[in-house]
Every structure is written in structure tokens, then in C-alpha cells.
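The data below hold one chain only, encoded as C-alpha cells and taken in the form predicted alone.
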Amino acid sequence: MVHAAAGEVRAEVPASCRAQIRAGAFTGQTAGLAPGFVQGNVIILPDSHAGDFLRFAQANPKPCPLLAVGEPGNPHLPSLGADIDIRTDLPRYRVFRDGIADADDPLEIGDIWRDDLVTFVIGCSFSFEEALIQDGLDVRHVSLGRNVPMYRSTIPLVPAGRFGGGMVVSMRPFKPADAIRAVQVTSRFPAVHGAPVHLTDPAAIGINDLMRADFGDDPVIGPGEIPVFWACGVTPQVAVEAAKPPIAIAHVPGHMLITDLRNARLAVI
């Protein structure tokens, strides 16, 4: 898989990453890949459900900050990358039928693509992780080569049509002083979830066992560190479980779409 050197931003890196993913040469999680470039969560829905989901995303911008919306039946997203084909360019896909995920996570979805499918790409916290690392903070799952831990929470969402439920949150542990700095840094990136939604006390947001993640890898938390929770772009997958569309396609958590957008373009200050 293509990596840029530390501090280096190379325009060819996203296309090279996508080419390897498209060829099946890389099927893993994408945290830390293509530094400097935006990665996106993906949810693909029938046109009959797309209007409700668009209103759901607009009503819940913290977990669902929209980066792009495709045309029905069109697998290309030119605003995110000239060569993107959403049928092949994720390392792994998750397919839901009537709200239930298939047992297998396919490497491509060309055989189930339909002319009525609409693609939504949602901002990903991997973008602000670059800013955290540049500020000297240890983003634990990146430094260990793991997937970020993600949890179902009881933080309520604003429902829209058939979509609703509780927010999914991602967690990164920090010493208290570093947690304060993490709030400051990530507040600059509202297009990729922005500031945290909760600090400490996981039980207060319905997480009964912090050491067992619902998605991604279980956390590694050091002495004196506190859990810091951000809104997560896996939230639409939980909303799909409630809405039960006949088909929905998403990324496997942590296996993101790598775009040609630069992270720096998403910072507000």
C-alpha cells in the first residue's frame, strides 16, 4: 500500500491507493494511509430511501457531515476524485438486506449494483487525526497500527422518515491535558465530526464495557488516560438497521474511501 513520507503530501497517493484497492491488493483498514487526504464513510441506498436519509444527515451533522451525494445509478463521484468508482474502491463492503448485514464482507459490489442506488459520502475522523498527530498528540490506534474503537451509544439522533436511533461514537484515550488540546484541535474540523461529543464516564452515554468495542478494535488505554468520544460516521449503519431498506451498502468500519480532497481544505481556521 502506498504511504507518503512523514509530512509529505503527494497528489498521486490517493489514486495509487484506490488502484491497489480496486485490484484487490489491499483489503485492510485505512487509518494512516494517504496522509494529507480526506477519507470518507460511505452509505449507499435505493433512491426510494435517499430523500429520508438526506434529511437525516442534514438534521444530524455531527455524525453525518456530508461530503458528496451521487446521482442515482451513477457510481462515480467526480467532486471527490476523477477516477473514483464506488463499486470497487473500498477495501471491504458491508451489505444490508432489510436492515440485517450479510455474513460476508465483499471486496467489490459490481454484481449487486442497481440503477436506483444513491451514494452518500460522509466525513471521517481520520482527517482530524492528522491534525492531532501534527500537534504532537498520540493517536493510539494509529501509532499501534490498529482500527479505531467505535461504540453504539444512547446519544439520541434527530429522526427523519424511517431513519433514527442512537449515535455511534469513536474513542481515543488521552491524558486530561492532552484531551483539552484534542478538543481545541478537532473543533477546527466540523466537516469531519468536529469537537468531541463526550468525555470520561462511558456509562453516561450507554457504553457499559469500554474495553469491548462494538466496531473496530478494542482500545488500548494507558494509566491516567481518559476516554474522549467523537461522533462517528458509522452512525448511518445503525440507522439502516432501524430503517430496514431492502438493500443498503456501506464500508466495513475503518475501511474507508480515500479521496483526492486535502484535509487542510476542511479546516475552518
Second form
Number of protein chains: 2
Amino acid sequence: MVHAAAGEVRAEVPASCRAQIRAGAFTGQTAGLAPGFVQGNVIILPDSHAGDFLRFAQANPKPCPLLAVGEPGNPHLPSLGADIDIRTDLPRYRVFRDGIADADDPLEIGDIWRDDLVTFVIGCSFSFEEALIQDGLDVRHVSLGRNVPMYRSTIPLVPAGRFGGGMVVSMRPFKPADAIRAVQVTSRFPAVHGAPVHLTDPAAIGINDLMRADFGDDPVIGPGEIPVFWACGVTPQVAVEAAKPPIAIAHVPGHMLITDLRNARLAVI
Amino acid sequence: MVHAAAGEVRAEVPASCRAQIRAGAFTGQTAGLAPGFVQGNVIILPDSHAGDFLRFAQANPKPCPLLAVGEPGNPHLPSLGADIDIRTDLPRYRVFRDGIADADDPLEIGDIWRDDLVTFVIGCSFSFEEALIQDGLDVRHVSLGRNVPMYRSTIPLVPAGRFGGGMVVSMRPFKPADAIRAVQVTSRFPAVHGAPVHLTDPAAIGINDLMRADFGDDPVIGPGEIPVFWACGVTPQVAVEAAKPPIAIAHVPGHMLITDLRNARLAVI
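I've shown you the form predicted alone. Could you give me the structure of the form predicted in complex with another copy of the chain?
Following is the full complex, with the preceding chain placed first.
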């Protein structure tokens, strides 16, 4: 795997990472790979469900900010990288049939690809976490080498066709003054979930046990810190549980699509 | 008193308000007067203390954002309004001698004006409150017709010469999602205190009884709301208590200088 030196953003790194993932030489989580470049959440749906999902994403831009939409049956996403083949370029996939995940998470999906599948790539918090860390804030799960804690919340999503349900949120703990700074920094990145959706009382958004995450790792919260919640790109997987399409293919949380887009270019100011 | 219609910003309104205040026809709080125009906190100090105070303000820009500084002995502030005479244009003054406030708050200060007095005008939260309200947020004390609750906090100020102490903060309660939006809106206005300095636990910044304000009116907090704290332009009055200059003259909290500057021009984006 190609790692860039701290602060260095080398244009060839994302394609190099993808090549190794495509070859099966890397199957792990992608946090920390290709620093400076956008990573994406992925959801692949049959064309029969693509229109509803497009409307769903448009109506719920905080959890589902669309970075790219593929053409039906076409596994390439040239706006994110000339060489991308979505059938091989994620480290690990999760396959849902009628809304239920298969027991096994495959390393590639060429054998189940269909001519009617449409790929959606959705912004990921890795982009704004890089900005938080550059600002000097402690992003706890990153500094501890853990995955971000994610939760099913009761924050309602605007339904579209068969897609709906509650928003999935990710949580990062901060001291109050750092939480205020984190609101400012992440507000600059609306294409990767933007500002938080909630802070403090977890029960107010239906999270009854903050110390037990529904996805990712359980949190580590220090004294005097408050939980700050952001909309999360795992939300489409929960919406797929509700919509029950005959097939849907996503990334395994944390195992993202590495793109050629630069995080810095997603900042609105 | 001249009131403008909702949404209307008429250039002649500030001078008209000042003329009535100057004539003694208005001696009350200035909240809601001259909508769209900047109001300022005022602190007037002897030249012997002006250098230290300038350094103090520069080192503490969140509580003490300087909008204008007068020339020694000159009561005019042409950059804020051609007609301004600081000896008559505040509705009510507070006079401190050796750091202790006089029992009476005079309506003008011509009789105690000196050739060595320097006027400092500091941004006021009225400007960002207007932006919060235009955004659709409920600014509680405004909607209830009360003065904002203000508190002495233990947030340390950077000392300069004889000036120092703890920051005075103002508090506005919001539901968490509205608090996040309030951070965004007020971040656009660094010249009028900008983003909050704290939220949630009042004891973390030395406020032991949130329901009892040190200045202004006591708060009204609804269920599910969290307290959000901003740096406050009353801070210089507390610093004057510490510095104990032979004389210092301030506005009575809420009785501000109405200027010709437009709130909208203070927004950085």
C-alpha cells in the first residue's frame, strides 16, 4: 500500500491504492490511506430502485450527499477516477437480498454484477475528520486507532418511495469549546455531511446506550466531553433494510472507495 | 423615537435616534431601535490607561472586538456617525472611580469630560441576534421582551497591564440542533463576538447558579434546551473593576451607542 508522507498530497496515490485493493492485496479498512483524497460510501441498487433512491438522497442531503451516480450497468465512475471499477475497487462488500445482509462479505462482486445495477457514491466523514485534525482537534477514534462509533437514531428521514427510516449518525466526543470549533470546521464541508445534526443528550435522538455503538467501535469519552453527532453515510444501508430491494450492494463500514477528488476541493469557503 | 418598518433599513434612522437621546427624550434600553444598524458597548478611559486597554482588547478579541477608538479628549467618532458626541449620545452612563461604580447613572457626562479621555466602542451581540432572528431561531430574551442574561465566568482573559480577570458571558438557550445553527450564524460575525465560547455545563466556566444572572435579566430556559454562552461586551467593565483607573465611563448594560454601521457589513461571508 502506498502511504504519502505527512502533509503531502500525491496525485498518483489514490490509483495506486485502488490497484492494490483490486488485486486483492489489501482487504482492510481504508482510514488513513491516501491522505488528502476523498473516500466514499457506496450503495449499488437495481435500476428499478434507482429513481426512488435518487429522490431519497436529494431529500436527505446531510446523510446522503451524492458525489457521483453511475450509469445503469456501467461499473465505472470516471468523475472519481479514470480507472475505477466498482466491482473490484472496494476492500470488502456487503450484499443485501430483500433488505437482509448475506452472512459473508465478499472481496469483489464481479460474479453478481448485473446490467441494471446503478452505483451511488456518497460523501464520507473521513474528509472532514482530516480538516478537524489539521485544525488541532483530537478526533478520539482516530487518535486511538479505532473505527468511529455509529448509531441508529430516531431523527426522521424524508421518505421517498420505499426508502425511509431513521438517520444513522456518527459520534465524536469533544470538550464544549472544541465542539463549537468542530461545528465551524465541518460546516465548510456540506458535501461530506457538513455540520453536526445533534449534540449532548443521546436519548433526545433515540440513542439509549451511548457506550454501545450499533456500527463501528464503542466510544471512548473523556471527562467534561459532550457527544457530538453527525449524519452518517451508513444511512443508505438502513434505508435498504426498509426498502428491501431484491439486491443491494454496499461497502462494509470503514472499507471505502478511494477517489481522486481532493478533500480540500470539497470546502465551500 | 424613529422606528423603521420590519425589514426596512433607513440610513437616517440612527442619527434620528441619537438626536432624541442627545435631547434627553429617550433614556431607556436601545434593543430594537434602528434595526439593521450596529450598536456598540462603550468604555471611556484616561489616556494613561488607554495603551494597556488597547493591548487588552487586542489580546481578547472575542469579548472586546474594537469597532472604533477616539482621539484623546475628542468626544467625536466620525467613523461611526458624523454627528456622534459620546458625551450625550448614550441613553445612560455608568461612572467608575477607582473601579467602583457611582450610585447614580447619569444621562450625560459633559460635566465630567476631560481632555485626556479616550473612547473605545466595542461590538455588541445585538448585531448577531438580528441575524439569528432572521434565520428563524427563537432568541428567548428578545421574544420575551427581556434583557439578555449575563454572567461573570472563570474563562481567563489575557491580562494587559492592569486589565484582566474573568470573561463576562451572555447566555441564550437553544435546542441542540438550533444551537448548532446558532454557531454557524454567529461565526459570520467576528466583529460582534462571533461564535459561542461555551455550551452546556455552566459550572465548567464557573457559573454556579445559571438561573440567577449577574447582569441583565434572569434566563427563561425551556425543556430540552441547552445554555449557549457568548463572550460579552460588558467584560471591559469587569476589567475596570480590576484595573481601578481614577475614572472610567461606560454605558449602562443595554443602553448602547447607536451607530451608522450596518449589521450586514460586519458579516465576513
